[in-house]
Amino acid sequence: MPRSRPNYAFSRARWSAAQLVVLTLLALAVTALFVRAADNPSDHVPSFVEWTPETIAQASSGDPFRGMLLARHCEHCHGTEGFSDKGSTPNLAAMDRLALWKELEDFRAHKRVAFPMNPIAEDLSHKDMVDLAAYYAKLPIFYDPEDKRVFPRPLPGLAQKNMAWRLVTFGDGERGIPPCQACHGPIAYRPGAPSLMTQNSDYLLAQLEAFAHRTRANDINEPMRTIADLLTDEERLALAAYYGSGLGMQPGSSWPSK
């Protein structure tokens, strides 16, 4: 009985079908990764800002007088003297110019997402941003009857104040939480970091929660996302109340937690 010849055409068709299935599965897997990355800001590059001598020189070269003229467009939200009348809006008076410039760059690049700051930053030139940062960095923080600030808020209760004081001064080594003053300074100010001296408590709480939930992810090397996630809800609230009441301007280590 003669042996049957193999059906090479059928084998090739079956192999092509198998290849098609494999390629389809690979395509679906890649698509799923892209979708996951789009949904999770922590998978993104946190910021396009690179701190180099050239970058620092550029960000420090602003013209505060020109920035004052540009800031007329910012007053509706951030106040005439850099103090907002809404607790959910950040105060910009005396903000470190490097920190403010980075935030504007991140808004421009959509590395930090917030309406209406993204479209506003897109319309600013690089010179506009350094000039605005220079202007706000020079604004004083003492009270001005012309502004309508909501800062400071009432002092927190003793238990809440002590909870925040310990975190600001010592952190929590067992949980890997460094003291807040290590980055933001013993009086809530340090060059290169966002100033917390006169920041609104509602805004601070919203940012801590955004970092904890990874809806804000423009912190280079993820320090704020990591720390905010380790904090409890009560601790985030206590820290916002502590800084929002002006206690951050007192050296935290200078008074005991009683």
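Form predicted alone already given; the form predicted in complex with heme C follows:
One chain, no partners, no other molecules: that is all that follows.
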């Protein structure tokens, strides 16, 4: 007996073709949705650096010898021994390597905008930055009367010194200013916060003002923009003079003042 041919097998095949199309479209739509949700271009991102253990390990793994060779290009401004002869150019000797590496990454990504460092950092590879950080972190901070470094500056007056000392050691609980030494050392260090103990006062003052005016905005979660904004003009001046004259060094180590 001849059986009539049911058509369902064919219609089933058609259905699965349609299914394929629908599935693909759905996948694309969902993908587009997630891609849009993932990055919001209007967000202000201060820095792409995240202090994960892997980042810290990688940024600390530099080769100081290779860094020394690369540092030839930096000597002209930052000094042969990491101490600059211009007050507005930072000293890099013994700078915390995580901080140094982060600044270079931020210069490269234009998260911190400062002539001439942006074009210089663009020419460095990621490995170069790690190696440079390793080299500068190893430089000693002995005083050499032969070279023309501007650090340390003459000691500030007593009033200025006391004002800065209080902020460095205690901060100001009333206004909610934490002590500088809780993040910049020597009491405790936060990743990416450089030690300020051998920094030039002109540079420090310029950075504090830049943070306060938000022209420098690469500090993760805004600690420095907040603190610099809370400080008064005199306090910023006093703090720059305090660190810039070598007073931030631990008590006990003597520093010859000019």
